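One chain is shown next in structure tokens, namely the form predicted on its own.
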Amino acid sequence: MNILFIMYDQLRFDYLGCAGHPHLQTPNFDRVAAMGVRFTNAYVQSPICGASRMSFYTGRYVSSHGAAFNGFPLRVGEITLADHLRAAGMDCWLIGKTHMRADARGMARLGLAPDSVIGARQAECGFDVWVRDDGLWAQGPDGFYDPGRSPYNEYLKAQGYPGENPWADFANAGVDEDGDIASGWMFRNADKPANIREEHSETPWLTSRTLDFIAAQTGPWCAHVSYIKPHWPYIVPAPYHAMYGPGHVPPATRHPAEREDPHPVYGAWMANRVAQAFQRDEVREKVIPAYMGLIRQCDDQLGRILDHLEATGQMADTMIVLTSDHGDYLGDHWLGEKELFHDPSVKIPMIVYDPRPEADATRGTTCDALVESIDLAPTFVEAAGGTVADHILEGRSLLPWLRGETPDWRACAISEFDYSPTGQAVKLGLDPKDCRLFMVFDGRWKLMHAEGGFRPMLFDLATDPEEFHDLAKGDAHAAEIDRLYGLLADWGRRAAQRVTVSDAEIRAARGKSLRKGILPFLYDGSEVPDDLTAAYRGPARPRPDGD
């Protein structure tokens, strides 16, 4: 069986017609919804773009790869899902975006040269690539956000497109009334069609891209395909900047309760240039629109992917996984971007299609147990019908709920942010140590914890879905503050760094050094067998200098 794990940038769990937008049409996302299961309770182990992805990647909590941040390096010699599948007799391949930051100072250490096999892997986070763009190619003062190669620009220079950076020329940028450009970075550009040809734009340049790499396999594959959208910039080229407008756009999901005494880090949050420009009305009603075009390219372009595999007949054989990396407020909660721990944040969409009968009784059905980002690389493993190194991967398989079954299940989700590197960290005046936040959610009750002597967040979503009131305010709720802690800290006394030895290994060591003359603690022998002693009976040697 071939494995497809498509992964959305910044797509939001309620932007899928089949989670219940009211505007939104989402046919092949449904389509593949109806074949499967959609989780609807997945969280991210942490609401940002690269700890979120080596989670993913490595099936592990941020505490335990340590790659917090964007532009963090994951440390060389962690094993990533590609490693556990190859293991397993499938190759891994990159498709797209990975945000991944290679341990160059590790490599050295270790002499891996980049252009070897294993370095190359070891930069890439443990994938082939197939093609890699992690597609901001930002360009101010100082150079390029991302420097590098890439292969979109590439391509669009190919096809025609001057200058140096068409992507941010033609690809995120219009033209204004005076014929000048018009920057997706802008946010009153956001309703203007990019001026790039629609089958020319990022969404369907990794869409070809894709059905290359389907039609050039010959065994078993596992491939991530990795959309830089929809995530911003938010413009998008023609008709899908007109499908939408600002009728379509709903009340942001804010209460003024939020503002009166909030968290200070929250309220260091809501305080940004993001949050302050997705507090005005003119912002929302110019992104969302935007943000749904993109959502309805990136549907068009899974169409493409999902009729290659019918017509070829792969369908039958291909496992699709189809999810984000974390969610965009989009003004909700007085807040834009991600980073923060309510749903609009870190919660994602999650649907899983298993081709195999097993999961014929699940098919269009749901799922609300707690899914977390690190179980899709254990039910890869095991779809691949490997061993889950379950002393490594911290994530559970969820091919049993896949089968119909009710497995014994996590009592919380976690997820971690480290902010040391934001501009939040420096208005709060926090040491790099103290910059970090905990989410423990139990499926009703949401504690977020705070390190740096702050006090907690607390939200009950039975009562208050939309998690406007904080009931940590107020001592009425300090038993359910303490079971959350409590919660905490049996996760943050998990066994997660052991990654050399299997619990199997463990267990069929045990006993085994008495059969390697390790004797230790015997008064006369008699207490165990006699053939572990043979080595120490008998009659005494000479001594060499014969006394």
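Take the two forms, find the largest set of C-alpha atoms that superpose within 1.5 Å, and that set is the rigid core. This one's a predicted model, so the numbers in the text were calculated from it and none came from an experiment. Residue numbers count along the first chain shown, from 1. First, how it differs from the form predicted in complex with another copy of the chain.
- Core-superposed comparison between these two forms: the C-alpha position of Gly538 differs by no less than 2 Å.
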Contents of the next structure:
There are 2 protein chains.
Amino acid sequence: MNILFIMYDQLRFDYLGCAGHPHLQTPNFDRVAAMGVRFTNAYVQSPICGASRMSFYTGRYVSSHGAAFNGFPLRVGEITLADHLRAAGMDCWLIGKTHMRADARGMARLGLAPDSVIGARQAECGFDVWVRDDGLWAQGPDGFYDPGRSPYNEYLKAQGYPGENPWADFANAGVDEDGDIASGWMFRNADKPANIREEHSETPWLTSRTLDFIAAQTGPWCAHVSYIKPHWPYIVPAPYHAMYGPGHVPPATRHPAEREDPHPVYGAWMANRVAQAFQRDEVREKVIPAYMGLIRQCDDQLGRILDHLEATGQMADTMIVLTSDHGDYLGDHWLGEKELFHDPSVKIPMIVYDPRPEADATRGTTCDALVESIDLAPTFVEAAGGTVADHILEGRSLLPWLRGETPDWRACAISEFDYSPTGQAVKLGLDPKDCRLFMVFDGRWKLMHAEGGFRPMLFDLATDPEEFHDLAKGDAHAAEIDRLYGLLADWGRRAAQRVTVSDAEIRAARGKSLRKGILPFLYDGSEVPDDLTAAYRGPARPRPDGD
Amino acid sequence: MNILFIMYDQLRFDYLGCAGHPHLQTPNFDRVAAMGVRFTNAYVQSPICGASRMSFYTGRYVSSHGAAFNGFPLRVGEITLADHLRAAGMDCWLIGKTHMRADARGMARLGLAPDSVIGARQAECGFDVWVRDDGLWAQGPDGFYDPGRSPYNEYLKAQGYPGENPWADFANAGVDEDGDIASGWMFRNADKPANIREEHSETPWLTSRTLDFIAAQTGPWCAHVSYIKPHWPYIVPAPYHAMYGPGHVPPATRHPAEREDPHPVYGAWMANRVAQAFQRDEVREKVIPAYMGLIRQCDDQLGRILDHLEATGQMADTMIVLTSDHGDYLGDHWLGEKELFHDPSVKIPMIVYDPRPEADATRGTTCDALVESIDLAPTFVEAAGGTVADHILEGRSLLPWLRGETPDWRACAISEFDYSPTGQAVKLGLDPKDCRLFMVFDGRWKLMHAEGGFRPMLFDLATDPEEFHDLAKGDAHAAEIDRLYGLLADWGRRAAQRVTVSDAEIRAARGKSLRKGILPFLYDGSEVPDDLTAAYRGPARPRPDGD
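Having seen the form predicted on its own, I'd like the form predicted in complex with another copy of the chain now, please.
Once more the chain from above appears, this time first in line as the rest of the complex follows.
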């Protein structure tokens, strides 16, 4: 079997037709959902690209792998999904974005050459690279945000697009009435068509690279196809720029009560620049139709892949997963972007199609189990026929759910966010180690703990599914808060770093030291069988020193 | 300055003259205490050799480095004291025992050759090896406990001692009345003299290797001199075997109340073989005098080193630390060996001599600050003139205490024990991940938490310094228990794995993405200075596709 692990960047859980969006049509996402299971309570381990992806790729919580923010390198030697799959006999390839930053100092300390196979995999989060392009070719007075090379920019230049950065000048910009560049970085331009032929834009380009990859494969493969879209800059080529308009923009999910005595961290986020922008209706009315157009384009390109798999008979032996690294507030809760723990930010789409007969029982159904993004890695290892190294992988295989079983499951989902490099950290005057947030969600109650001496936040999604009313403002819910803190404390004691010895090896080692002569409890030797003490008996031989 | 980091194995905190032992004289330990500071509340991160040492050597808690039991390999790439010291320009050498097991699978995965400099340091916990001998040459039907080579056995053979394992047959055995080997593994032989000339025994041998090392040095050095003694087998050569007798054995620190409805884990330990043995008076009366003799021999050998440092003028530029990896119950609390969290097991001697004038103010004093074994690594880095990497090292430098300052300090000491490979785990029928104990000690109250659904244990050392009365048996101390669990929960959320980015690097990175063109909050660009958007402005150029 093959595994097609498709990730979209910043795709909200509820911006899909099959998830009930009132205006957005996504027939191809819906097509996979009809063949598989749509998990309706799937959460990321961190609502920010880099940290979230490192959890997808390691199957471990952010506090376990340590790469807690964009650009924080994943420590050398951390074992990834690709390592686990290769051990199970399946190659694991990257097509698109990872947001991985190599641990260059760690690699140098261990003498790993970046151009060796081992070094290259260490630098690429374990993947073999078909094509890597992180899709953010932002440029400023201090140069490019991404120090790497951009195969996509190279592609555009090969198509004849002029300039140093056609990603910015064409794929992510329109043209204004004066004939000037209308940058997609500016929300007022979000309703303009990107100045690029649709088939040259990012999503079709990566789809074509994916079809190239599939055509070149022989043995079983796992491909992580990782699109940058619908991530900002919010601008999309024709015809997608005109498919949706202000009339298709849902009202913002926000409430005046949220601005009354807000938690200081939440308050700092509501005051940041992107939040201020998305609090303006004209921003939502410009941006959200573009965001919907980008998703619709992703859906059409997904259709290209699905059609190819069907036409080549590979749909019957290819597992397909559709997910995202986090959501997008889009003005909900008075916020833009992601990073905090309201559902629009931390909850993700998660659709899993398993072609095998064992999964027939659940096709076209939904599952509301509390799923974490770290569950995919063990799911893939089990699907590949490997043994899940549960002393390393902290997630749990989803295959039982696909078979219609109801396994014992986790009591809560955990998510984390380290905002130490952000302006909010500066505004709050916090040391880096105090800039850490934790979410504990048990399926009904959602607690946010903030380091640095702040009170928590608490929402009851049974009575307040829109998460408007922070119940931690008063004392009425101390018991629930204590209970959720208890779940967080249990999680904090997990054995996450005992990665060099498996549980099976520990069981096998029990009692072995006796048979290797470790007997620090004998009075006269009668306590154990003679063979255990044989090496310590016999006639004393003379000492060479003659004493 | 040089650093002489001397560790004794299984040396109790209270078996020193300067610690008030009524019968044991340790003039050379006392001599260092008179020159420096004796820390009277020093605790190990785990009361078992391997895990405790990995915390000393990494400056990190057991749950952070993951090597939680003897023989659990330290994961490849884990940064050690030696790495930190080399970065500060100081070599770091091993002379004796570490109990390090190399992460062979991890090294193979990263292509590290064990015989390369990098590979050898990875395999030896970062140290350069002057001589390594872990000192446990136990032998049984399944062969040697330690798969490595024994330089000490090679030394004995070179002295003419016969047989495959003179460590067992001579250094750790006497001769009985029939002329047979009287193994030191059997407590009834503990009062016999070891069948070896004293200067050939283990402690003098390692001391001579240490003097060889010191004589060969030029630049600044750190030497970890790590003795196996007074660790079992409990037998010592003449004249030390006869220096102490039953009359010098303190009464066992134990109370009938401890056996009434004991915590199930404690109960399992009281029922194990070594506990049963030490519950017999004849065992204590045989073993403890031998244990005292072994310590007295360690003290005389310490004198050789101190005399050499003084004779060569190096006492003025050599920091000296005397400590141990854990204690020894010796029948206290109805137990033998170590592993649990009563003071005889988890509390260690910690004597630090700093030759520099800044430390003159505290010479000959004691300090009751809550010290953890992980504090030594940052102490050494600071003493070597390095910058303490506090995003990796979890301990805190002790130098402020030596200067007579009173820094802000930790609220509690944490210790852990993973007993998953033990017979107690089998007896209690637990999965490996549930076989984990945690100690939280705030200087007065000591809590033991046990995974696996057990109740905690609680002792109040202010009213019960001997730790006889488990206050968690009733409900009277729920508030203290909650408070201590809160401290454990705070510790559980520490950022232990963000080892690739320092706090200083995070502070320096704040706001940098703006100047690299990441501007996902602009409506029209007026929100930021023109230079930040310059790359996104200018006349639109024609598209090559002519649309």
